[in-house]
Amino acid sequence: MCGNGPWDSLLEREVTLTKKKELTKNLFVLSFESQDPFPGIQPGQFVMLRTSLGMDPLLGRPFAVCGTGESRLELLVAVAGRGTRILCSLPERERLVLRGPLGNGFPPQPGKRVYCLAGTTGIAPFLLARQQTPKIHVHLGIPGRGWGGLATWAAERIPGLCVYSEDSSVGIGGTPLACIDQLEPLNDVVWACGPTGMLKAVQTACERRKIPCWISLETRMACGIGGCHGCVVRTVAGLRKTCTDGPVFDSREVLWND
């Protein structure tokens, strides 16, 4: 287990919850303000957020940044356990501890057309990417109507967003993988973020078409700075830490079946 040491860093700061928007019953957009400006944040980088100023819960939770301003950032938070439940129940003006930005984001792709494939909350880094690079193409996959609030909110932020639903109740029936067959190996690149099963399928489809692909892994993390070895992933280069070597990897590096 990590001790208090990993949080003793200049990257750590106190932030204030300034706005909470409910998209669905268990999905929220949280806005935070800091007294000091945030450094430049790459799409795909993340922050570790402590859910209280005290020691319970002890560890922070990792969240990809979905929007930034000079001293403001937004996080897309799904209730998945005790920590996120506490976080999403906090009142506005609550003060919290945030660490970041951390990790490596999606690499620049000069001269390439970028297609971003997202599974549900995997849309977060691509909201930031669209804010910084308006010409990217974003495709969002959701299970069905229960995620309609996410699709509506994301479409307001990303004009031209292409939405797919597995039950055909929202947008196009199917998944974002449908767009890969239309891509050109020399001109296009794929960025993907979502559940592991989706990322593996994206890698398979891109490899078949010889499309370069970068994926952001959703891995459990404890410290976010490589101190606890809790987010190790197997790659062709050996064991790598998602928090410091990633979370974005060339999809060909990851040994999916290991």
Ligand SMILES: Cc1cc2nc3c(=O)[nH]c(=O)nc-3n(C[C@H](O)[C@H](O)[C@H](O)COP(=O)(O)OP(=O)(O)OC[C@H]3O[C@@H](n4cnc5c(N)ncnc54)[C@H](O)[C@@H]3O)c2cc1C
Contents of the next structure:
Amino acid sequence: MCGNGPWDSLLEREVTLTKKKELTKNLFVLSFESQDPFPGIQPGQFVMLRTSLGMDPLLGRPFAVCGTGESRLELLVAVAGRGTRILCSLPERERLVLRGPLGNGFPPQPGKRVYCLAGTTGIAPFLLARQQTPKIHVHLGIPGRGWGGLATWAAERIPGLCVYSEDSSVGIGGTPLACIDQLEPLNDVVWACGPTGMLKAVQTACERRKIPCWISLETRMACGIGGCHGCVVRTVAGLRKTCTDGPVFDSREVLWND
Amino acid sequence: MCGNGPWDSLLEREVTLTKKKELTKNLFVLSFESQDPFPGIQPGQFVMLRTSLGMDPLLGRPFAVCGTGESRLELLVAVAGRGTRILCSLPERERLVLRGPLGNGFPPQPGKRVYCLAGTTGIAPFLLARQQTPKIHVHLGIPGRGWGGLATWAAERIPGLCVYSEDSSVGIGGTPLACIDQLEPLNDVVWACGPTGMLKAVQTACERRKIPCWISLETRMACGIGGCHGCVVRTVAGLRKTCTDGPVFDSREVLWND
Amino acid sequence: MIDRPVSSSISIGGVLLRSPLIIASGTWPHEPEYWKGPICSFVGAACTKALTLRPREGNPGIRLWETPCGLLNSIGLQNPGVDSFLRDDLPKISSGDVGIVVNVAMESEEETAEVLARLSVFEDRFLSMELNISCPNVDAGGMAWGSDPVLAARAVDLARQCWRGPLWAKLPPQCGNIAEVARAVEEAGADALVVANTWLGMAMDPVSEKPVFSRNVAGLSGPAIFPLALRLVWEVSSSVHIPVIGCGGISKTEDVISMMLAGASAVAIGTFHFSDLGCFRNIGRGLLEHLAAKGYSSPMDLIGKGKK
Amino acid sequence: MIDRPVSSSISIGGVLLRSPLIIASGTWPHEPEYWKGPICSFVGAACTKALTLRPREGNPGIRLWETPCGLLNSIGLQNPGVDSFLRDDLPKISSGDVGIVVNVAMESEEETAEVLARLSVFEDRFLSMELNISCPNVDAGGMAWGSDPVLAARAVDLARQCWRGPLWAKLPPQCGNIAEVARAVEEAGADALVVANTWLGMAMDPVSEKPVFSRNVAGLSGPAIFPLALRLVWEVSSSVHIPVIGCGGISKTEDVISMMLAGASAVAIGTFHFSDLGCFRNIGRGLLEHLAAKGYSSPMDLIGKGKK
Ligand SMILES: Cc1cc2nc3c(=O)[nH]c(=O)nc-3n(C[C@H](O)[C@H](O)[C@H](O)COP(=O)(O)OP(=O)(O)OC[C@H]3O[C@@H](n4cnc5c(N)ncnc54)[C@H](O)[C@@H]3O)c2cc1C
Ligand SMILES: Cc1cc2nc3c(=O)[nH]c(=O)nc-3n(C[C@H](O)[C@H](O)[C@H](O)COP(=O)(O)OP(=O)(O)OC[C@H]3O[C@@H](n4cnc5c(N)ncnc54)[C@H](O)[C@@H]3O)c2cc1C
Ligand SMILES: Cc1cc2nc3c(=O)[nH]c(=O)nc-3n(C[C@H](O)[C@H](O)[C@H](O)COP(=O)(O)O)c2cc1C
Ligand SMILES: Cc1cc2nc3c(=O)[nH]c(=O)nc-3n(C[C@H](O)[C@H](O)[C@H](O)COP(=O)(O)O)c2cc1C
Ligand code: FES
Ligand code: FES
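Switch over from the form predicted alone to the form predicted together with the named molecule, please.
In what comes next, the whole complex appears, and the chain from above leads the way.
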């Protein structure tokens, strides 16, 4: 954990935005370069990203890592509000600050077939997973043609990607949940990442079919390192922190917050 | 005052940082491009510049205009604190917001010889003046070699520029005040821009020699348009607003704030 | 949901404004070009700089200090006095199309009575009179009047006797119990409350090792204080029956909606237009879009809705 | 000016800290790797999350809401209870090299007495005990204790009887008269004051048209509140003789210098390290550079210097 960056601890570092690629309106792939190499990153682990300019927005924003190499890191960022709008408006060469990798990724599944179900930007961890273990099966759901740019880009990186769209305008009509019906409880596991509504549906479907299932949660975060108690989620084991106990949880444990 | 920019009133507009040139450490020439043309700008008029990203720093920063064309505008910006550090760290292509032109420039002096005395970045309005009336005489004072980049750059734009340095490392040893002794009260006028200490010295010297003298003041500003009463300066006519009554004042009127 | 045309106009205790966005006192030039035309198209009213009986120079020394998302100011009621205002400024600002709220700084009872008597001659030129019992930047009077229910009631009572038009009282954010002050002011006859003014803050200069401002403390405004002002509006609007005008740090459409949901009938915006003159238009347009999307016909539909 | 080695250590009522930078309560992980090594090299002490007698779940619903340069939180004292803390957390955090300040949330007098009794067994493991009479995020107790001089004195008096080590009292920013509360607490036997906690704020969700937080109000922290906290430190430190620890929105070296010039003996930093883990180091280094440039030999030379 020691280096010679601006902070001895490489938990947080300055990075340069080296490339910004717009996949479709309000959806970007941001590539960063760091002076120091990144440690090994598990799919599902995330970073918190902020600008180094002013103090507004104050907090970093959490994003799953979707690609790495040596001292390079890639994020898939959708404009969701003020913070992401600012992050996505920065020009290349801008310097930012990145904290991480944080949290626990999806647990390795030796001997099992892994089905990854993604809702829109929820594809991010599976792009990384595919980089590391090519034999996973990835199913991506999008609302419709507006997100087609994401599907095209992801399909280039994940040959065999199954794309679903709710309005049937791209790929298969419907959602990735459809594939759960074909899975085998003893041989298959599900990894899911996407909006909370989708995760709940995946949870229910896997529960019903007794398919082991891991889900990556999204909660508001201030610190990302377990200090603020802001990111808790109700589980069968009581309140757990999404940032350090998750963001990936066994879906049977998650009771949600509402 | 009406256009079709983001605001009907072109008092404030979005601009793009098209070029950033580092003259020397912590001193930059920033060039901006606007969608709409700028109105005629008088030397001494200024703009307030801010980033369009977050709300910190909150306020725009005032800078004298040092060059214009059609829809192009140029500022000479020294890093003085947090706001200017951020402005100067932005990469090209960044979008910013600019209010202005604001205030009153140096009053035209038909039939007189104009001697412009500048302290470091105080050269800015005279670069513009020179663009408009080539026969002015410009004298630039800098502390020493550290500012040599400014002198070299300014000399390219102002042939015949007289450079002084306090430590005699560049140009003539001393300060531009030296030239006041040679001026003729009836034929010559002085325009001065620079740090407050220098302006006070120019004021005193011109007073003594009865040379008409105009000085451009620097005060903290919030609005730049006469709304906040934050930028007042004590004058023989009572408190005046630097932003709308100035920033250029007849030096005989200025009583300063201390 | 029927598509009805959305209007942005509102009424504050009988005073009709074409938009709930008011320009806060002490922040807007008294020059005619700022009181008409596109720059004001979403502005419902504008408050004048605080007036006093005699001209005031305001405070010496540094008057502005930027803070994170905020601004400390120590202007100290600089103004030309009520007579000069009526002679020189009022004709200029009356030539526009923006309603005028005249802000009067509470001084001694005698002085304030005199100011109000002189303003009363021009009563029809003003949408309302805003009694400022909350200025943190003067020694005598100012905030002290508004920090205590008894004094606040006394000030408003006096003003009520000298001013027949609509009367708004502008409260300071720091008082033992703002709800109590608000109730006392309501009882004394105020038609609306402005909640609130700047917050008492301070800055130090690390170089000179002295307080930045001549009076040590100064008033904090700007986006930084928005969450604090919102809480006050929520609290006060539950304690009184007269309309509340939210003020403090408003910078975006969501802020206006939040203030109104919390119980405000309108809002005043000061500091943020120092950095963004387009804010009235952006906020105003955003508000209309929001109302249309929610199927409301008027911003008044939002008032206090967050309490239910 | 003689070149003397500059030390960063300070003493707060006899408690020696290697740096005046303290990590504020409720913001730092209770994991061993955060209590040692380079990440802590400029940290003088760290406060634990507030402890209560029994485990607490804290508040349901949204707990965090970003505001301009600030953060609203409604954590609500989530903690495993004092016994679990002593058993599981204390061994972990004691293994580091950072001094521990144990933060105790004032509950009922009986509960607080019991918590202090159990902590007293480990008294030597703590630099001091910080009595939190200022939590805005709970219904019973919390801030109410600190808002009134009589109640505040009663709380500290009780704590004084149950705790022999150094006792710091953490005051709420909103109380009728903070100087009075401070004096009452000093008299009741506190060894130092922490000025202050988060500020009562609020947020509304324009979409659901409801308050964001389950308890409606929440606590505002972060750079936004710095000028307000500085004013309180200035005021309180002039009213008491015991040391004051400044807390609220500190994000840079100048903030620490300003707090100390205004009368603080040390500072606590919370929210800003959420966005910048390098802040302790950057601030600490900047402070040493400033002291050297000014010819001081210790940060203690700054304390209260801005008042002269
Ligand atoms: C572990 C994790 C991984 C994520 N991975 C990705 C990713 O790969 N790509 C991607 O586009 N998005 C991802 N998100 C969601 C992303 O963090 C939010 O879209 C983003 O924080 C929104 O910020 P904003 O300022 O634009 O929105 P605003 O609504 O303006 O944000 C206000 C505050 O709320 C928080 N917030 C708002 N929405 C969310 C949300 N959905 N999740 C968490 N915090 C939120 C923000 O962080 C901020 O503090 C991830 C979230 C988490 C927790
Ligand atoms: C009419 C006018 C023309 C100017 N022209 C130029 C120019 O051409 N080139 C150039 O480099 N600088 C110029 N300045 C000075 C420039 O505005 C300041 O250097 C800048 O505002 C400092 O901002 P900061 O955030 O870096 O400093 P900080 O000290 O961090 O600023 C804090 C606050 O103080 C204000 N402030 C600090 N120093 C000054 C100052 N000297 N003058 C006014 N406000 C100040 C800032 O605007 C800000 O609001 C001009 C100032 C004025 C008033
Ligand atoms: C520079 C400045 C001058 C002000 N002058 C006055 C004044 O004269 N009278 C008054 O009632 N309020 C005055 N205020 C307070 C504002 O009207 C407003 O209540 C406060 O700034 C909070 O709103 P904001 O955050 O939108 O600015 C002033 C504020 C600023 C920043
Ligand atoms: C997420 C969060 C949790 C907090 N928990 C506690 C707590 O348990 N006990 C306490 O005394 N203060 C608590 N505080 C208040 C901080 O210790 C500090 O007093 C306050 O945040 C102001 O300082 P800052 O602006 O540097 O964060 C908490 C603050 C935050 C942001
Ligand atoms: S984000 Fe702070 S504890 Fe999880
Ligand atoms: S800067 Fe606001 S009045 Fe001059």
